[in-house]
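A single chain comes next, written as structure tokens; it is the form predicted on its own.
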Amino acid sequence: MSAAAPLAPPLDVERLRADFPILRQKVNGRPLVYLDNGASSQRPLAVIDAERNYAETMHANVHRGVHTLSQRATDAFEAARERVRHFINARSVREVVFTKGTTESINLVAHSFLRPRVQPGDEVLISWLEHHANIVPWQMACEATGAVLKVTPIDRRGELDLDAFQSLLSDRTRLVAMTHVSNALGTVLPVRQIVALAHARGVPVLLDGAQAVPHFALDMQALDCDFYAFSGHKLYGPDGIGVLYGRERLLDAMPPWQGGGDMILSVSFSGTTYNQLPFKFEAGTPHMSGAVGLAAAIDYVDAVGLERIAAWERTLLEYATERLTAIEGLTIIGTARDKASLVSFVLDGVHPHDIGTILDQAGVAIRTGHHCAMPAIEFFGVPATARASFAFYNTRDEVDRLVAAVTAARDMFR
């Protein structure tokens, strides 16, 4: 019998924090505690330097020029696409479309894949946990086509009712669109089961991976979904850059959803011949420095190790949950058994916006509001929550400062 593989060494969090210049500052005279990673994570020097190097040494438009800078930029841009392909284990770079972010990726599928394929009475199936970006595009598509939006319920823990999901699948279901991880509650959905159940009925699946990609490894071939969307700025990368993974045969059959440069092979007044994948869906000048920065972010995350990241974030989540639960009058909203590293909560007698303001005075940055997931928050009968979302560069000491600031907010309003 072979020896078991050695465990990966734990993270040296303090060393890693030194890679993030923004974390060194003070806010309102206090060292910054950044706990809004679910909205946007911070960038390491490796990403900042990659974007600066692009700007200083190779910036030019890609795919269009024969001069040296254009060739350098094109090589870097397409190398970034290959880096993404490898990171998510897609079969081909033809399945990797660069977009502005998760929202644009979902809208692309709604306009180019769904609308041409649905008729009045057809159905799109989502869940009660969705971000608005995975609700509104389907509502718009349904309004335009006469299709019907169906919603899978959740329970009081914030977990998806898988039996209800299965019963809602029907012969009229044309697409399942689900979040991988809830941005409002942290719930990790059983996406493999969702995909398997949908595919058993011949229904394609789109997954919103914006909150999943920073926390655990992705494998499109093993996951077997048809579309997967995520953003760079939640993966320690630049904003304004995102990815749509799509199964090649589906992308190939879809019409472009925007027209312009680089998505064409030839144009005449009598008609246009579209470019091959993935360029067919990348009209106009792309976010070239963003793609380079995204590749650098992926390199950085891979070097740290997603397994080690996940292990440390689980430790932070457990510690934060234990400490926050002990605060009198505090209720955690979303207690799923499988959660990503965020905690949403309410405090008796204190509006979440007031919590956020008081915490900011203590240098602690959290998110307050409905988190662009109003149905999920309203399900629990509250108008808003306070949300602390953790990254691998956060520490137990920062959790302690969060708890102290929340306790001070409670005492202030008593």
The other form holds:
Amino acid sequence: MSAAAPLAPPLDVERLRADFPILRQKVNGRPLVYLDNGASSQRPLAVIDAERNYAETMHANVHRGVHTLSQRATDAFEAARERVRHFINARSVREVVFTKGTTESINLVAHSFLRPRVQPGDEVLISWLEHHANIVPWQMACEATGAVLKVTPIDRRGELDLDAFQSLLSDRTRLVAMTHVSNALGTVLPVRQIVALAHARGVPVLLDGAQAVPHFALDMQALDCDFYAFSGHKLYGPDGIGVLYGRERLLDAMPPWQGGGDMILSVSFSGTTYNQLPFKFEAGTPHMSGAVGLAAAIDYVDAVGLERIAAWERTLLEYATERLTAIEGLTIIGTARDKASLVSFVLDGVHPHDIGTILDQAGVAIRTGHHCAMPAIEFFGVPATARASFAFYNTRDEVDRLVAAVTAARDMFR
Amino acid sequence: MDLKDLYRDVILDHNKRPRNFGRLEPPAFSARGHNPLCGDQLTVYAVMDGDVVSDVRFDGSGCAISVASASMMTEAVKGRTRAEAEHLYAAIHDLLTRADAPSPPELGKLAALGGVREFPARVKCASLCWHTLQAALQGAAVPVTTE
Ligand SMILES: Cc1ncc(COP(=O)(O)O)c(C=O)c1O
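Could I have the structure of this protein in the form predicted in complex with the partner chain, to go alongside the form predicted on its own above?
The complete assembly is shown below, putting the previous chain first.
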């Protein structure tokens, strides 16, 4: 495996780019500038090799066979779980449930944690910034139980209104579910304060970490949240694998959410005994090569260093913000003081969808639309935005290519 | 592929100055169209005089392709019979999706939409207004989506 060798700061971006085969191509005749990392990031060779190595040398079903390959697969899968535990500093591997991604992690909590404990009139508190994955599962649970969804407002910068949050926390609040970083605007939420305020009222907290995990080091014990959800494919890992971290005491008390193999200890027609944590929540054959790939992605990110990643991404964000702001007619949507490395923007007289096509012709990949966060985008009175989201492998030259293409779009529509 | 093929001057012009933009009150027929992928929303209004589309307008918001397509559509179908409008719709559909499609002379300005074919992600933008018009003419109350 070619884990990234330790580098002296600052990041040697050109060298790291060589680890990402997909970046070496031309799109529409121009070298690809990939600025859609918020939707899904690219995989280094180390991840591709790890998945391949798993398939070539150890694949069999996990937790099932006495034969050697099954043992190897089980060891690799459980080693991946330990790797995740260490990465997020959970107390125990029993707190690390593999899922297919953030969406499934949140649905699991909605189904097994929330539904059994709410009465009509109880409340779930989210924010205006949420991705649909952290809205719809709660709406469904509320509809089924008579609970009520409450939404914490944001301000014109796209920051959470903490005073409003405090006053919305009530005796009826059964769960706070908030994003750690907004995928549509880039806002980093004050999660420590959110957790402290909620816990002071005895309310558990779920954090949607899909957009946070690629950017900063995480420590579940320090953060003290009750659930944390994220996806492998936004962390330079494979798609189809994700994680639900859950506080052991809570997971233990929750009923399973899907039934099947692996999640049981014994089955008879008079009753079934469920398996222990975390297997209770992993019914069926899991995504084993995905877990192995995720562990390799974590190794890679750790070797590059999340602190150095954060520093370089901050440089890119500042540079992109400065250069985009200078384009006449361009407005940045989401100007929080604490922001992850993405820029959402609109351009006078040019619809984001047209910007997306024009940029694509220039080899620049961005996302346009509502980013699965319609309330957050509509708050700003626009139907859609264009969004450039940066990873550590992006360069200042790529920001220049973005700016040139956006300028060309504006000129075309003059 | 050339961007100038997609964004021809006539398209840029109709985007900037959409014709027949605005609403018509009932008894005009109307239908709402929505493209969830890009957030395009438009409503098409039509007044029928017997079998003839005597007035047609649209409003809403969308990308240049969907706005220009809707604007050109209103110009093209005003004063036509229902059958003629349906015929145009079929011709547009071919133009947007079939590489070998002939460009019949009755398309007129609408032929400018031919460049959209090279940009598959944008075909729905150009066809949304036509689906919506059809729904309006059928007096359908349900919103149209391109999904
Ligand atoms: C903030 C946020 N939450 C949840 C999700 C859903 O993640 P996934 O589609 O991997 O389940 C995303 C992905 O776009 C996201 O950005």
